[in-house]
Amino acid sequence: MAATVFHQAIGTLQSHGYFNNSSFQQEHGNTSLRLMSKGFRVDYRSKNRSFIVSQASTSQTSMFSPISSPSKNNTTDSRKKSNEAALILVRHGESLWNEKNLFTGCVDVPLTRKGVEEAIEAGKRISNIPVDVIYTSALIRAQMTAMLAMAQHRHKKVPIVVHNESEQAKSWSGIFSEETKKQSIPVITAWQLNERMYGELQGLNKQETADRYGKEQVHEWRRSYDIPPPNGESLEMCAERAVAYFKEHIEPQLLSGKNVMIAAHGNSLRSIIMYLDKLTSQEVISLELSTGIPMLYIFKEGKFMRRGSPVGPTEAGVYAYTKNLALYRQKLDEMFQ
């Protein structure tokens, strides 16, 4: 199933003109697929899925050593000493089921051509903002969005999926070149960042579902905070896992001064924004997030400050750069003149 979804994703990228068949490799058994063309590389492996899309400028290894998180015992000290850090949130680009107006939930559906374009545009919007580590859901549409977005970053670092499933996975996926590590960004996938599970609605057309159950009932399932669809998750249930993961794994990275990007889904990101902006359960249900639109927060002195999303005319005006971000952009200008 994962291989089928991946081939669908590759077909989307090929139709968009990012790849051709001039360089193609495929193996059977445990499945290995590689496509290289027009400055991009896509690697796919299974059974434990790995998916890499990158702009290939120099030869890179496709392995990365896991990053460490600050221990909980040091949280208080880290909070006092924390530097300014950037947090970028981006909902995945349009998926094939978004296009068909189907309830998607946790079904693993790739991006459409429009979704690819949205991911690339999102990458251009954040190309001058530092990113040290990327978190995505376990779903291909979020991972594709992260990879395509980072391919636009001016620093040209290559996103590499981190494998922590077992000691063997950690050992086999380690990078032994310090120079390569400097040119890589770890990508950590987590099911806790998945879209909320829509249960028996997954795969149903939204309009047909409204006709069958009534508009009011479907609206209650979709927009209430604590009422789940049949055999599915409510937003409250989604928030419990997404926010818990954010607090335990992502916030410590920000406390240590790491700049983080999260590529995830409408409901998992709404849940995190509810935590960041201290929204009530009534406020969060009216929060709408467009596909492929990044949102920037600055984390400083233990507080999250929203600095905008790209709806304004200029990047700098939209994001209200801090002094640190302005200096980072200046360094990029000097590096790539």
Ligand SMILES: O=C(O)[C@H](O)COP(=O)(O)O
Second form
Amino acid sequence: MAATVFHQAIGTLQSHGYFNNSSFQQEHGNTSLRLMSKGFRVDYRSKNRSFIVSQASTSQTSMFSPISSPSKNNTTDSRKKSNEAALILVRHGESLWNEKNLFTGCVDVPLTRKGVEEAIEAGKRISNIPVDVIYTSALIRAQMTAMLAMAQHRHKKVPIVVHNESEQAKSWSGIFSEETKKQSIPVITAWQLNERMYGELQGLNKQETADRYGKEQVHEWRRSYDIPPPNGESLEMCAERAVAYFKEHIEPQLLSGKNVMIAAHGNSLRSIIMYLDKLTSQEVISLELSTGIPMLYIFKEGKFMRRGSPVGPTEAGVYAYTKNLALYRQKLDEMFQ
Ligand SMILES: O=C(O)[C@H](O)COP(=O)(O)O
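Please move on to the form predicted in complex with this ligand, as the form predicted alone is already shown.
Every component of the complex follows; first up is the chain already shown.
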């Protein structure tokens, strides 16, 4: 039964390019089927009939533009000419309530030590990819993840939270050096990128809830597209605000050639990935995101192309996709060696 569901789901996700081929091995002694994909490792958990998408041991990415040196401001930005931009998505690292297996939703819980390490590791994976602007949810676990990840970046630009919530906040956070501004990355926080609001499940233990209401019911609340948990948001409702925000605020940045990182949540990112990869409401049921694993898309000629999860900076393959990325890497090497 589990294998049938697995093969059906593999088929639909394969048609969207999630996997290279069907080379997978069924693991014995546990409930997962593992499949190495292009850029993703996909674990199938027969227990809750879901896929866990995480980093693969090899990967492909592409990217980007020349870098401006902190001392010599290189104003030639071939990114504009190249008409392509990078989009990095990362789910926050493990939170204290992930660790306790509690429904979290919009409750504002910080990272665990493991979550901090995951965020640092995510940062290492993207440390050679230029980032011009960062979006995070309004929740601390996503913000911690973004900040910890950027602290690993080779360029050492400083991520700075934008405070536009009032005129005073805006003026009091002013920066009066153009050079300093150039060495900063704006971090824009948006509640629209928050985790789905889990309603009356927030704070409840996931296992105990399944024991009480039944596995099927809880799976429906957690993974169906349009059935909300009691007084909470369905994935569809979450998508209405997260994808709308993405289209209105983030796509224009990509269109103008800016590279964007989004640090957000399992379900707000699932809804965005559903939009980017044109997944159906059936297909998105099987999509799960691991904590702290960056995923990379290239935005080119109005299309999003998934490139998987960037691996360590020494992986030549990461840079193989575009000339601009190779150039960027070369400049980083020259600057920081
Ligand atoms: O809000 C939560 O509890 C998690 O971040 C996501 O939970 P889920 O995997 O049940 O959607």
